[in-house]
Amino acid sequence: MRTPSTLAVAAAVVALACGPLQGALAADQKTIAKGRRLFNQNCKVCHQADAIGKPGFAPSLANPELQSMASDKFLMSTIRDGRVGTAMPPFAHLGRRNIKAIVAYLRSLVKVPNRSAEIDAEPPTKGDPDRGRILFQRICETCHGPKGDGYEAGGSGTAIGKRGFLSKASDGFIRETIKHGRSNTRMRPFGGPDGLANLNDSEIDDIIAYMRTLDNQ
């Protein structure tokens, strides 16, 4: 009885090990291609090519800070539900599988570690909303509007006072965004000595506490 050669055995092992992996990679690429097509059909008109956004019109979805901080749940629920009171309509009609493909495409644009679980697990704010209101008016209102209405208030910032955002964004998500900003956008970092306002952690939590009182439709 002929025994298989060492080379043949090695080739079989490699085929078994790599076959499923290659299949998974091919499936991922297929999902990303599908997501790109769906993005171009439904999202590109506002968020622009490659999701770079347009100041005062639609936010960038392809900057590393957002990609690092936002969970798949945050992105998918935003696409599904839209943002009431803004130009972002709901896309629930696309279905979960297609929305998931769009998120896969967005993830493919920026290769960064996803820190969303760590960020969403940060403790909730214990800030003072009265102090936060003063800071918000001094620092945030110029871009985001006096009640966080965003573009509708004539600013270059997004609608951070709307329920559609506040119901989905954790305090950690808002906290890290204020601290570190969003590169390649008009949202600059405001935390620490290198930030535009040198806000400390307590002041950032005060702003978050005030934002939680807005919760506009």
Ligand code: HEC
Second form
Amino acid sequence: MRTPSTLAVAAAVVALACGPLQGALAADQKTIAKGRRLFNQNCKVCHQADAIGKPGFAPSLANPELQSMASDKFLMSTIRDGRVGTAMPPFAHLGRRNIKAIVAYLRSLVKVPNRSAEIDAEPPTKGDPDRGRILFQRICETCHGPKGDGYEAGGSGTAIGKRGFLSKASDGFIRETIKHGRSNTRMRPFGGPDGLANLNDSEIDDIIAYMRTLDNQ
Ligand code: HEC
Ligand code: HEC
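What would you give as the form predicted together with ligand HEC, now that the form predicted alone is on the page?
And the full complex, kicking off with our chain again.
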């Protein structure tokens, strides 16, 4: 007869023999379940069930473009620090492990290849902020508010002129978001002939250069 303790020893031996992969997979399901629980307790009230978001209230976190462009660092530090001057509160009190579990849960909602390393390594903008301001005022302000103040200005877009976003987003992240938009949200692709505004690469870089001068708070 096997006792529970010999079973446990056998399991440990199997885990060792199979290497870290099996352990990681087992931990993952548990981590995702924990992340879902934490999300429902702390985030669902704004980001909605399954993180689908609500226009003008909280962005979708289950969006495929966001998920493919955002690094774990972007997501984790945004959750930890929140976004000052917006409704997104800081969650540093949850601790790194719990925040990591929430990110694992968010990642489990959309299966897309993560391109963040490549995107964050894109060259920084060399655009002209004055030209960018004119484009920003013409195209972006209706949704993102004057100076990118976000929802508090009454639009549907987030606070892209505030430090909470700007301090964590690379130029590549902003560039690719403008080019490709976020599907099923009001953030349309603005780049190229298929885009809403047919912005070319240098105009997009002008807009980023202008956004970098904002840093409202
Ligand atoms: C028709 C409304 C609309 C317009 C016009 C618009 N956006 Fe957006 N934008 C949004 C929305 C809505 C989101 C957030 C998506 C969501 O709610 O899930 C967003 C998200 C973004 C993000 C990601 C921000 C974050 O918090 O991660 C960036 C960057 C961005 N927009 C830049 C721009 C720029 C630059 C322009 C002008 C070229 C622009 N947007 C024009 C609606 C708009
Ligand atoms: C009181 C409402 C509220 C709660 C609760 C909340 N958020 Fe947010 N969250 C927001 C708003 C509003 C924004 C957009 C802020 C802006 O305008 O930049 C946001 C933005 C974000 C972003 C950036 C998304 C992007 O498109 O760049 C992430 C990631 C995020 N929240 C994760 C979470 C997580 C995880 C939790 C729970 C631990 C949470 N939020 C709880 C309101 C909330």
